[in-house]
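Read the single chain below, which is given as structure tokens and is the form predicted alone.
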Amino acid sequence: MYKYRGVKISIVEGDITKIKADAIVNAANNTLLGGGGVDGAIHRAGGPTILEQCKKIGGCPTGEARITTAGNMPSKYVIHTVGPIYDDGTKNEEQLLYNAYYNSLKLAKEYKLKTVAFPSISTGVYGYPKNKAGRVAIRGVMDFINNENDIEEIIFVLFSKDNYLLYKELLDDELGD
């Protein structure tokens, strides 16, 4: 576990469904209306809920989030942000990444959520190289710390050994001793 201006910030290798936080984030698609990977894993565990509020939201701008209850999952809430497909890195990709963590915290301030549990966003079908957006969602992270924090912790849930350990090398990097 790591500290960052009194926020704890952790990595976990595991299923982002199992955790109990305030709010977990799905790195959904432009409709919300489920997918594949983490986006089809949280549909599939939190149950019909939360299509049926997807709906009534009706989509996610890239770069965006949007919030509905967990359904049957053990967090009170899921976070719906759209990654950017990755093209070549020279169209937006970066800034569309990092806006998608900094707004999903900004909507658990909004609640009152004061933890938020996050997948790697945009590097499964949506290709973006995984030590590029690592780097991009630590920033985005700390940035809303620096700016106008009210979470207590941060947990980043990694499904691969290889993408725990990448976060691990970045975070001991940016917050070691």
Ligand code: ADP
The other form holds:
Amino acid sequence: MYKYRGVKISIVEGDITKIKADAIVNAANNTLLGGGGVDGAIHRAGGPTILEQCKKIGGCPTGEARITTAGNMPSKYVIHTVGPIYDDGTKNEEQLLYNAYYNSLKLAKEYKLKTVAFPSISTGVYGYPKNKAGRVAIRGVMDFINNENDIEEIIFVLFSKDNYLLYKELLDDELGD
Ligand code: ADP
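Given the form predicted alone, state the structure of the form predicted together with this ligand.
After this comes the whole thing, all chains and molecules, with the earlier chain placed first.
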């Protein structure tokens, strides 16, 4: 567990659908109608009410975020955000990925949510290099804490041991003592 300006930052290796937080973040696509990877896992675990709410919302631009309840999962809400598809790094990917993290936390603040769990957005089918994506994720979260300081705990949930160890290294560098 790490601490940054009073906010807990933890890393967990595992399945985000099992995490109990005020909100878990979904790496969704622009349609919000479900997909593979973490998106598929969230809709399967949460049940059909999430898709019903997503249909009413009607989609989400890349870098923005929308919110639904979490259905049958232990968390209260799902914040659906859309990361960029990684091309060659010159297509504004970094800013869009940063926005996905930052705007998810702004939405959490609007709903007065204090604990938020993130997957490693864009690093599956969307092909964002994991190391670069991890740096952007951590910077987005730290910037939000600097600017808003309105959150109690951030949990990064990594689906593989490799990505868990990568985040550990990045956070040790940034926040370790
Ligand atoms: P994207 O389309 O944004 O790349 P993916 O779902 O394909 O989204 O992958 C994003 C990340 O989520 C990947 O690192 C993948 O390993 C991870 N992932 C897949 N399933 C889960 C899960 N159940 N819990 C947490 N992370 C997951």
